[in-house]
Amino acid sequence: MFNGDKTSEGTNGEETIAAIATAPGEGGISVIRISGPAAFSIADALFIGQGAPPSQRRHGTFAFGRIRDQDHDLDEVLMLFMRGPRSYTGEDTVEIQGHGGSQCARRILRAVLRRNARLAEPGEFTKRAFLAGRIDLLQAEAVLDLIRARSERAAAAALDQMEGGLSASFAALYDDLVVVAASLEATLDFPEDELPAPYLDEIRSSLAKVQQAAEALLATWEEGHLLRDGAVAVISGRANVGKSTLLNALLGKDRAIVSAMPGTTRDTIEESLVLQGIPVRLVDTAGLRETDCEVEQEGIRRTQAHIEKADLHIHVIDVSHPLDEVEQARLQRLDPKRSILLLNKVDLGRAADLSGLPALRTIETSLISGQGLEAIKGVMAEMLAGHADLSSRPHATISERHRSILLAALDETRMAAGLLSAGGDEALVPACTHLRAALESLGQATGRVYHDELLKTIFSQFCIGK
């Protein structure tokens, strides 16, 4: 476990390590990044060009030329030069620009490794970032939101993180404990009986202050977990009813195969799409029936699982039949805090009998001809919106792991504040001790405190290159 001043770690920069940056594929160009004491001596040994050569080249600056390597040209390059300690490692960086595609940026990184340097790990760049100093492990954590992102407000909201947003919250809260636990601290000097009243109750107001803090953070996980992840909307019902409709609408394609014939859908379709700003992963099941084929009934099985995991649950009946005893037993289950009951095919007649439901959010459709769709799409942007304040500007939010942390300082402020208010002088050491248990925790968040499983947790999450 370290604690404090990263840069006294170093950053393995005896090692030059090298990458593609960009991902695989055609593009307009590809780029290989170095980092580490050998970058400027192995540009010198490969770059082709007018000028000054890379070692002697300033900081910031571009130079237009070939790479060059046993004998024969590579490709026409753009080298950008960075120095350390301003390069995003902390480190000396070169940067080649070369043509898109596979195979010239595999051959620029062959000739590269072959002089002193070897292939980055997964996130390596931003892990020898973090050791320098440059950043702290929330804004390393928010590089990777930034790449996932699968909508605007997630991008925005990531890019409010890699700029020290959430950073600033968590010193802020560290900060204050270090305080109240200094303060805590101090009353063990005090000669038995003598410490003042008004002190501790002092200390007992501002941990709460504390633990208010912490909780306000706590509260913006589900946004962050919509965000992150996205939420799983999962439609279910009976053969037939329109499931599959319902997710093509949405969709505004045809994803899913729509039949008459029972059973078309066996397992489970999903596609994503974005309302509001939160990326939603739809799931068209299959349809809920007595069977006997076993693909069917794994099918359906699966089709359970989804739905008790789901944060919407969208459940489509034909209204233009009756409802028999298993149906209307399926339909008291629902979760009204969670569940869209769509009454589907209404243009054909109403002979499904509702009385008695639980209050559920119903909306009448006739989806083959589009009736409802816009309904649908405004009840779950609702919904959802109930986990997320999406009128507010883009903020950066707390991940599980963030949580994790957050649950466990709390845990020991709490158990400290509880021998606190018990009173007796015998209560001030163990509530000491979980306060610092509690500092320990939380500087797990910036990176004040980390370990090298903690840091492999996080950056094997990268791509090789970032």
The other form holds:
Protein chains: 2
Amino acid sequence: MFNGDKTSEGTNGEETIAAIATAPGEGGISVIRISGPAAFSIADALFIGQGAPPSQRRHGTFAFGRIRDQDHDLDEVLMLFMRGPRSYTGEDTVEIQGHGGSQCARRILRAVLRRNARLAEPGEFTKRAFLAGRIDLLQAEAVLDLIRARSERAAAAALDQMEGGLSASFAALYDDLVVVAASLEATLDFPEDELPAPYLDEIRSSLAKVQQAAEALLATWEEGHLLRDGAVAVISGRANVGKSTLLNALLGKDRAIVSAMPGTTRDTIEESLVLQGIPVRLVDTAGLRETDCEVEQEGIRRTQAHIEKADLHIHVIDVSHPLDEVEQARLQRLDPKRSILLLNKVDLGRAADLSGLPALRTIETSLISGQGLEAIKGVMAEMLAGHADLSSRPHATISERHRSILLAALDETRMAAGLLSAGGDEALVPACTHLRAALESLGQATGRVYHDELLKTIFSQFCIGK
Amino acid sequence: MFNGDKTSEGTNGEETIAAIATAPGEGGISVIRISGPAAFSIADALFIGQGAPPSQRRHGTFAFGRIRDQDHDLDEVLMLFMRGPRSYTGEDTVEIQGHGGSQCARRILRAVLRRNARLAEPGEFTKRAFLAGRIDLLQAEAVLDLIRARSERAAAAALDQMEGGLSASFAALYDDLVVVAASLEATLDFPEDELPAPYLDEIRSSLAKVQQAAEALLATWEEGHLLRDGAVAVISGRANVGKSTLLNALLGKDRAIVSAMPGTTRDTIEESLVLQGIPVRLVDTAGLRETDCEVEQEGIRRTQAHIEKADLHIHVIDVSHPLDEVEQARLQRLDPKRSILLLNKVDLGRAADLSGLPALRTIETSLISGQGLEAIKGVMAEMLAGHADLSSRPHATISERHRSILLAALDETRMAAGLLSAGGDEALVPACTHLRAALESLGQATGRVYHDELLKTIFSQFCIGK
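Got the form predicted on its own; could you also share the form predicted together with a further copy of the same chain?
Whole complex next, starting from this chain.
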């Protein structure tokens, strides 16, 4: 009874799906993927090459030829042949490797879709791999993480998860809890008042161990969040204090137009960099100044919204000028936990009165000459890393979804533990119910238990073609 | 003596090259290509999979496994094995198909480059295919055209060229001219005054036929130019006359911010669309108004520069308001051959005096309601198509490089023909020289004659990885 039931058919659909699997844009090669029962018949209809037609080719081979449709050649291609169940999806699969750019792959895809195939939904190839039992949900999610990875460390962590890093942890958690739950269920068969006390103690102790393991897994969330989502660092400050210069200096290139004309940066500018393996999205904002220009006022409203959501907030002031009341008030409102105050233009002297400030991380800089730049990067990385130990070897980390699952499961086990501690036979049945609920929750991590809505949520985040 | 000499070694280098061959960005799959003598030994060093190592695999097969370097897994991949001379480059080639996104392919490429390979130069795989004699220069150039193609027709024309469409025409031209030149050279052996007149007549007539064939090829340039480079259509007009509305209407989406505040479009906005197979780059410009804002003045200067270079110029006026002198003068300056004047806001009445205008294509529009949109597209396509017959089946067309070659060859043949018409034995030797120069020029089209500089010019336009 603890083996989760699949609430949706586990078999793959009978439909054949196709999509372009490479990124759009200019490149030498693009790949179209076709998976499903009609993959080889479609290939036979479109492929012109020497030797046997695709349907008579062996798994693990490829052939050179051209794609021909309606009396027109569409491209010269390599065609790869994979037989189910030895393909990614577990189904018959054909890959067409043609020329890159925007036209060839689209022309071929259209010809495929005119035959017995439909366009794949986002992540549908990977969903089929899951439904065929080739990978679990954690591994499927790792595919997306790997594609999305914005740093080496994030890619390495995703690969660890794809190779089963998290699956093993969740499976161990699940299996250990099954043993606890089964032991507890067994107590229900004891005649009243004859349950030996050591037996229940053992169950309590095993349950505590499961809880500890779950908490250890939970602790990987912070690093996982940083690696997956990256951190957002917002740069703010008055017009002309050097915000765009800071952005360019951090990126090491000229991205923002730097000029002495206040209000040059009207829209927010976003760029990415990697600090000690953490992808960071840098947002350079419109200068904070009182203005009657409608477009600029909108920009300043957006700046405030960005600051509120940021992981890091870098506020820049020109320390060579006195601070007026508006700016003084702004500094008082900075959140010490996530703000860095840059005292820029120190080379021009210090005229700003900084007495009475909250306990902020401050760095003296002269951005125009690069002074203070390394200090800024160091403090940023330090504040972002938080509890995550980024010096360790990259390892699989849990995502927001896994965190919810673990929190829900922990809640249930805690309620069960509470009931068992309180004692009394009447607590046994509800404790069993809580452990079953915990298992139900944990089962959703690997996909041992799943429902259509869960799959839809997970796979809709994928790109089409994976 | 008429067989062009290769002025550079025709053999491929001994170096092994590698590059990412798919477009950057988010996608399911990326491909790393390795070509050269060390391709298989590098594959052996990095590939972990079941069965034989890559170097013992057969041509035309692929294997599933993982890339492992310095004790770290880098990705799960398919590896394709191609043995020279049956590969694209004619050399031993290994392709690694890994996960898409920014990290995996780069990690794998770095691992490959740490071994016995260097990063490929742009187009170097295709250059090696040419040097190995697998394709000629016209076909190599078609690969680039195919990747760059921005419309179906452009892709089809490029494929025709890749499959030898132009190669055959240029080869015929070359071979026919060789016959003419050889016949002419033979006349030098005749004793003085004994050259039979019909013999020279025949040479003249054959030469005229070659010239006609060259001119027929030359006539494909206009279409080729439109298909390869696309046309540039610049939208201009006063602030607020509806330029951005026109852009959005042509594109069928909201790309430009449309607002009633003059000067909303500060930078030029570029978008692409396809009109009857011709890719068109639409440039929406800053509103032409007198302003003291420095940034806007710069925008207006840029508008003028864009207009001067454009294939098409769409000038929009608000016909519901009278035209002032500045605008009147602007209309007088419009170039009738490439300008379309839109009389917008006709639904609000006509207050503009349009008497005394030059003979311009004008279209009455109410862009806000879509009135006149189809007429605009029709007139644009008509003016762009010019002499090109876009209703024909797509076919290979010459590029700017081929045009220069044909023009140079034609020049030489015309000089030879002139000498032959003038008559006299003393004309024969210089006529031969001109025909040899014409052959030298024509030989550069297919690459029968080439030099390093020519190859550099051609292949430097490619992306890395092709």
